[in-house]
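The chain below stands alone and is given in structure tokens; this is the form predicted alone.
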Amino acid sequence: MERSTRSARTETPAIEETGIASMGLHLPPLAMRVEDLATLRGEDPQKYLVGLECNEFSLCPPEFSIVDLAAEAARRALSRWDGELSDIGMIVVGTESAVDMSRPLSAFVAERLGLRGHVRSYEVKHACYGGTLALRQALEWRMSGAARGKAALVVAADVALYAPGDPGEPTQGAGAVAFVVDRPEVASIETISYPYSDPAFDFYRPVGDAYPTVDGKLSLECYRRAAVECFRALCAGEDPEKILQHFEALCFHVPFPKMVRKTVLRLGEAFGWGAERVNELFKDKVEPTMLWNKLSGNAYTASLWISVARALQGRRPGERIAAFSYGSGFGSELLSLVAGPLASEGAWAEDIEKDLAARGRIDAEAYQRLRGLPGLAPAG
């Protein structure tokens, strides 16, 4: 597609000309099977495989940082875009894995990319919701006309680690998703969305703490309530059955897949549906979107967007996807995406395939070393 000239790009773009122009994903180079972690922790593997519906989780070696993860996802997104680096007017990173309390992660990524000049650069924090907020801000920046035809580079990236032996350990993971926000070649995102928030201490990490503090029961309840409120707002009193028929897929933030299953069940109850109808909805429109999440583990801000990337792959132009974002604290938002002409190609799937093929799977002994823990005692 021929790009507009510099003078044309200074004009205020039409709303329908704003969306996801390209996408890139990146998973770190190591992973561990949850069965191996279960054996290490003296747990029944089915507790993780069935109880949580987790399969593997991504891990970063010592020399690999959140900057590596975010920057490579950004490079991949830029490589699929027909613009120039000089056409980027904003870089924003949503994360809860900040490496500095003052310097934004966006500056580290921009440095890697050689992105400098008349560019707005900053970081967004709101637990797992931060990536969605970053994307919404980029969209609204372009729609307002303030971008003057420039594109935005948005990255959602996190490394999620829990204390050894913590109940959340089998759900940990890492990943990054990057977007170029320009013309909606991959997908448009509808202007109207459905947010819901209610301050709570369900998941938090005070300054100086290495690992988060999690109230698992409260977090699950907050997540479920947020989903029900957001979907009710979407339906606006109309028949949920008819409203959800318009969506080919329903994507959720995936702390762990079983949490999503339980939330869909709660939605069904709120809509007055029977178990059979809820299971049909889950198997048809939700479960297929979590294939990559089951291999990445929880990637916090990137988690929802890994699911969305999977759901967009192979979509025909005009097909719709719902995306429910949640961040502890808590804030949530339900968005509607419409597939664009490049969705059917799903070029970003190559990123996942490449990373999965290249990554090494570590055993319990290697995991102990990676976490800085004593080696395992010899058998016998």
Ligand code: CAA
Contents of the next structure:
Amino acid sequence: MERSTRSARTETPAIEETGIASMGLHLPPLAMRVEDLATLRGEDPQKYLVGLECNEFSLCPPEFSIVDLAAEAARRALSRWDGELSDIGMIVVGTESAVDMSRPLSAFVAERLGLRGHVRSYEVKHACYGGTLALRQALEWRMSGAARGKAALVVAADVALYAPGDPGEPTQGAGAVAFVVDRPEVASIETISYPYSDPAFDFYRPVGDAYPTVDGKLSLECYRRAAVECFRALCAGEDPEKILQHFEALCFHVPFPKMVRKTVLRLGEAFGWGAERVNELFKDKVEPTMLWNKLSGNAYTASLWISVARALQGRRPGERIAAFSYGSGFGSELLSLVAGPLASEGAWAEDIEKDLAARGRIDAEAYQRLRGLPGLAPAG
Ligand code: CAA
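Hand over the structure of the form predicted in complex with this ligand; the form predicted alone is what we had up.
Expanding to the full complex; the earlier chain stays at the top.
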């Protein structure tokens, strides 16, 4: 693909000159089937498989950290970009798996990459919405002219673990997605987006707590309300049916796949669609985007972007994707992406293929050990 030169550093890039230039994904080396967790917890496997629509979740071995996850995704995104490390003027990591209350995760990642110098480096926190905010800030930084033509490296990375026995345990997972924000070879993101927030204690992790405190039912309700408000704002009084026709795929934050199905049903109620129309929309434009999420489990900040990565793969230039981001607390935002010339190639899919081929599946006994719990009693 033909690219313009990088000489005009002091110019503010035009909007059409800013977007996702490259992407990298990473999943950790272990996984577990939800059926095995159900047996361990004395639950009917159908509750996890059908009730939550979960399949497998990623897990990190003891020696594998959030820094490994985030840095490898970043390295992969950089390897698909034709710039130099010295062309990066910002590194920002969205996460709720921070390893330090002061030192940002971006410093740990930058250290691994050898990224230093005239670079703005920081971490963004807003539960699962933090990755989206990091990406928006990078886009707006570039479009404002403050970047002076430099590119940004953005990472959304999380390890989602619940207390053993918590109802959220089958929805666990981990993963990272990284972007180089430069010219929109993979996708552009429209400047206008549709945020909605309302302070709530639906899911939170007080300082010092290892696991989140979750008001499950409230979290579901907040998520659905946020989605309706964001989509209403997008439609701005016009026929939602007509507006959504402009999108080839609708991506959502995926805490567990059934959450997304429930949300599409709620959108149907809000907009007066019949059951058949809702099912059709879900099957055509939503369900296919969750293929990788069903294998990663919830990856908090990365979850929406794993779905977007899947949806962008194979898209023709100009095709549109909607992306709904939700973070407990709560904040949300609906974005519109337009596929660029490198989307059809979808080079980042090889990251998922490679990680899935290499990862090991652990059984209930190994899972107990990994969580520091007593082993299972021998059979018989
Ligand atoms: N066969 C088939 N289905 C079964 C079943 C069986 N044997 N037993 C139960 N089910 C169904 C239930 O009917 C229910 O389905 P519906 O919701 O369609 O009625 C489903 O399985 C789940 O059952 P419960 O509601 O009883 O499940 P639970 O209360 O034990 O746990 C949960 C569900 C609250 C969502 C829990 O998984 C949780 O706390 N998750 C973490 C919080 C979360 O993900 N919230 C989402 C919004 S917040 C957010 O998005 C941020 C984030 O990433 C966390």
